[in-house]
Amino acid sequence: MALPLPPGLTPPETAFLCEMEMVTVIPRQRLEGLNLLGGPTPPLHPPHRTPLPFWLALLLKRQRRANILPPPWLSPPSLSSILDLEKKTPSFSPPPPLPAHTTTSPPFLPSATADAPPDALPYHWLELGEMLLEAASDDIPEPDNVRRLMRDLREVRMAKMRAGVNVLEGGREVNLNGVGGMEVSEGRAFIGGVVDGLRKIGASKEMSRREREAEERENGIGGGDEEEDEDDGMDT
């Protein structure tokens, strides 16, 4: 029997969703364009940097005919300066603003490429770094640094996560306004764990308050036929 799926995208399909990414390459090599489901990629002209689908991007890496050009914001400088923004304040740093006159949002903006803001990490930042470091490692300056910086981003980020959870407990919403897909992946379970753990305390307070009501009405009820049989006692 088939096991039922998970709510949500798993994080194998968030890194999945990633690769339809825009990035930017240096061609190695001429290449004539492709006709794609999503359109026509542009001809690669050496050294001229050209976007493309991350997924065909990794692919060109793998055969070297092409470099990937990592974001602006995947460079120490600028993963240091977020994560300093990350320690400082209880929110998350704010997401990439969105272009003027688009009709798009996140996650299919133009957040991986060259031409991105260095000072805000886009929708798929961490399964985006993650691959990166491990297929162009040489195309990133300084990898090791970049690495641990990320390795700290998420950990900052993820016990903001945690800690966010605490407002459910007052019936308040969890602010994850620029949390990424893949943190939204991994936070999910626990999430969606300390939710039912509060939806379950919170029935069993009530059923303790409706027992707690119920035996107060009955003690009260008894009470009074003891005094009145008491009164009637002196009476006589």
Contents of the next structure:
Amino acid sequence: MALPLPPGLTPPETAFLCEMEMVTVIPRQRLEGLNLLGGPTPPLHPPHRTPLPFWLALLLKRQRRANILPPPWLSPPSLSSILDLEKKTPSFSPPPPLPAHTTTSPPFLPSATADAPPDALPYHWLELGEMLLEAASDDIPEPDNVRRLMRDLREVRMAKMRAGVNVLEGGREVNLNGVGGMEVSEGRAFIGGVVDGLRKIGASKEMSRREREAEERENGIGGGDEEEDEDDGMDT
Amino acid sequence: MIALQDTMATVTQQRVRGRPAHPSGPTFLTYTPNGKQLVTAGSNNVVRVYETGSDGEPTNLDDCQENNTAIAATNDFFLAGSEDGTVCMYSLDTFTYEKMLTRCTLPIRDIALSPDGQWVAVASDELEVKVVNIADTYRVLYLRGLPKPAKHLSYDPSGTYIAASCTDGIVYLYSLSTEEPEIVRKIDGLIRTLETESELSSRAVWHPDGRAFAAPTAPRDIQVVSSGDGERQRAFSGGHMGDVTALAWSPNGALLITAASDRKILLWDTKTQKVLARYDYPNVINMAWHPHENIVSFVTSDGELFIYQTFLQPDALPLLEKTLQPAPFIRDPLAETSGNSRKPLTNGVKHSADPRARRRGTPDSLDDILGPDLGGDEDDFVSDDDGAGYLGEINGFGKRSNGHLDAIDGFDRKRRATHQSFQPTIHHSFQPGSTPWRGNRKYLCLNLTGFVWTVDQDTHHTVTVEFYDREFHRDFHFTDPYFYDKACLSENGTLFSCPPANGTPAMVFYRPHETWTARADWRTQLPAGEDVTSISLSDSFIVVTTSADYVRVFTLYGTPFRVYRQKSSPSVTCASWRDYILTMGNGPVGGAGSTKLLYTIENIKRDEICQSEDIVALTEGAKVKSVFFSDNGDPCIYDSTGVLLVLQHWRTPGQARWVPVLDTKQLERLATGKKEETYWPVAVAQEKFHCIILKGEDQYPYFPKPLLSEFDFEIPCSTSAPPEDPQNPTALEGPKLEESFVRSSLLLSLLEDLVTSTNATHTQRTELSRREIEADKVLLQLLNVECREGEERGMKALEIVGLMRDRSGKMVDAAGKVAGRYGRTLLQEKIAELAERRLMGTEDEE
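Please supply the corresponding structure for the form predicted in complex with its partner chain (the preceding block corresponds to the form predicted on its own).
Zooming out: every chain and molecule, the one shown earlier first.
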């Protein structure tokens, strides 16, 4: 059975996964701890800050039962310093450093809580930022400014990703360290297409080369015939 | 000159004859600081200098630039800026051209001389404002960052700030105290957007006391804005029917004159913001007060100059003769004597006007020659940080008046330090969790339940109570005719108190949040003459400390429960938690010349004193910023050095001691040195310090409602300097674990005290044993570090094992295993011996 979806995660799926991230909320009403499939949540006592999964925080926010504390990197000074860095260097800004003695990978790190590192974009920065701006823009200081900076950052990074495609032709690779989940799924179609196209071109070249070699072998190689053969190859 | 004044004093509202000074067009004028000369410039190439007091022809300087757009003068020279982009300097001695100060590519729009006369700020149609040194014109500072050209510039009286009224409708406040002038504040929505050529004015004119400036607003009012926080203060409103074209403060700041396109000049009283007089003069575009006489001069767009002798009528004249008057603040931070700010010294120089009549100026006196600007720092209002308010002493000549001769004051304040009898500094009373007035608002109470704030509406206040838990409580709001100035908020109710006013005594008002009767709120009046110094509210009692040094305890529904006099006085503050109350007062004078702060903790219900008149451990000169009980009932203080201290063993008399649990100056977030912030304490709960982060120089939180931040405890044990080898994170592990050991032992002992003294619940008991294990686990980790470091650390490792409290012996066993894993067999044997001794109970006890 062929799935109609392209391989890999689609943007909505990435956004769904992003909702597993932990964020810090300031509850506006009491709630006992819930025993959820993903583990128990801490009881909420306003105004104590509490870490909650993003999806639950969004739910509470929509019901006006909590305020979400935006992660420190989602602030105009942090974003603009990251943007400066992006503009200066050809590579992507580095992901947040891994805390010592850890074995987990980005989605399970506290990258969106109030104590996240302020100077690096985490794996889910784009989708998390967008969702926070959409659902909790009143909790974010200077939301318009943040929105503009997010847009700038996204464009700068997309441009880098597209520029990276140029070097793919030589069979070299592009360093995508620091690229976020959403950027990967957005870029997948384009980069996949390019790589596929390159592969096809490469394949036809390869095919012709093989044919030529086979022909040469049949003809019983002669030093002088080579030019002629090449011409033949070109015609085909 | 005086004779002239006297003869004209009887003439009321006489019509002043205009003198044709310049062709019609923009015209400018300025007095020299000594008031002897008046310089006018206009659209022709003549600058005229009028001698004050002489009705003769002015001296003309004929070879100036055409189309002058600005003028400024000192006693010796004047500067004229013109549309050709030059700023030239002319001598007032010889009346000749001296030099060109600077040249811009676009027309000059305004120039402002610094109060010391050494720098001139030049605004042109360029985006940069130049500040040029007059002696060395190659020394230039640039005020950058304006999106559009500046229309007006004005120096504050101390010369450290420049207010630039920009054509984008924003006033930019630049600080010149830094190497590169930088914008310290933008005040948006104050002035109109005007073109640089416009005859209307958007000038920000500094009040002579230097704490505020006034600027015309779009609705034709004059708005006073404090420079310290950019808040709107009082406004002079409802006077003009046309757009304001000029405004000027009188030299002492007691009066303001404004001119507008409604062909009127208005005279305002600063204190009441009322119009004192109206004068009908059309097209006035610039005005100037004579620096010390009752003369106002103004020019019109027809190029006429009016020199209005005896401008003020005799009824308003006393205002001009006053000493420097404060700017019209809504809540003057200096006049304020609420619980948070400090009262003037009991026997310091009074802030009120000088009791003796001011000496009149005499012609050619030294004052006239020196001028008022030599008085030095006129921004004393801002730097007057000991609250004595001695600025009133400086008179119009910038010198001390004869106020210091007043018998009450006794001594010259400069000499007081050596001559006056000893006067200890005392701790002033304050209400924990409240802020002083800023603008017309203040927080009465900020804690983890919610916050109470009040707005001054002149005739009444409006009080708003908001809760963090919006489901459990409902926010409320009421009009307050009693002017409550203190409040406490708890889960059960809100407590307010108001000071005595207009013959009504001080009052306490309690409003429970929930009630099952028709009316549960109550108010009680204190005996006449008694003022409330602080209040506190617990789950079961209300505590009020008063200015008569009484501690009054009420039950929640208003029954007076106890009244007693506080042993240490004057009273400072109080806090309460369940049945325990903590009161603080000034005790005996310590070595540093200030009183010791003493506290008493007692259980009201059991009538037991836990700590009697014990000392609040403060470092020299430090003050208590807040005092509160943590959610577990341990008394905490936060002092002005940024340290949070908790009182350990406070239930046993004589055993209490203050333990620092967090030094906010050593927080990791400040380690980079980039951030400049302070922390305003709110509460201690769940072993975290809840506070509000204040950026920059703010002292108190303000509106909009700030977010609470929380920090974990961190006992200052060792310096948290970065390790020599940043690649090796384990180097930091030892000190961190050591801190963690001290912290967990402290928290354990606090919990132990709580559990032994109350009917502890089962969860508290399990929590206690969990914490014991936690503390031992930290020691085990520490042992791990020591073992890893090497054989030679064995002694310390054994000592660490000795510190374990561990009753079951499991932890010591585990310690032996750790030692074994690292192959420290000798250590392992010694640990085994220790374990055996412990098991036998033969460990030597002291």
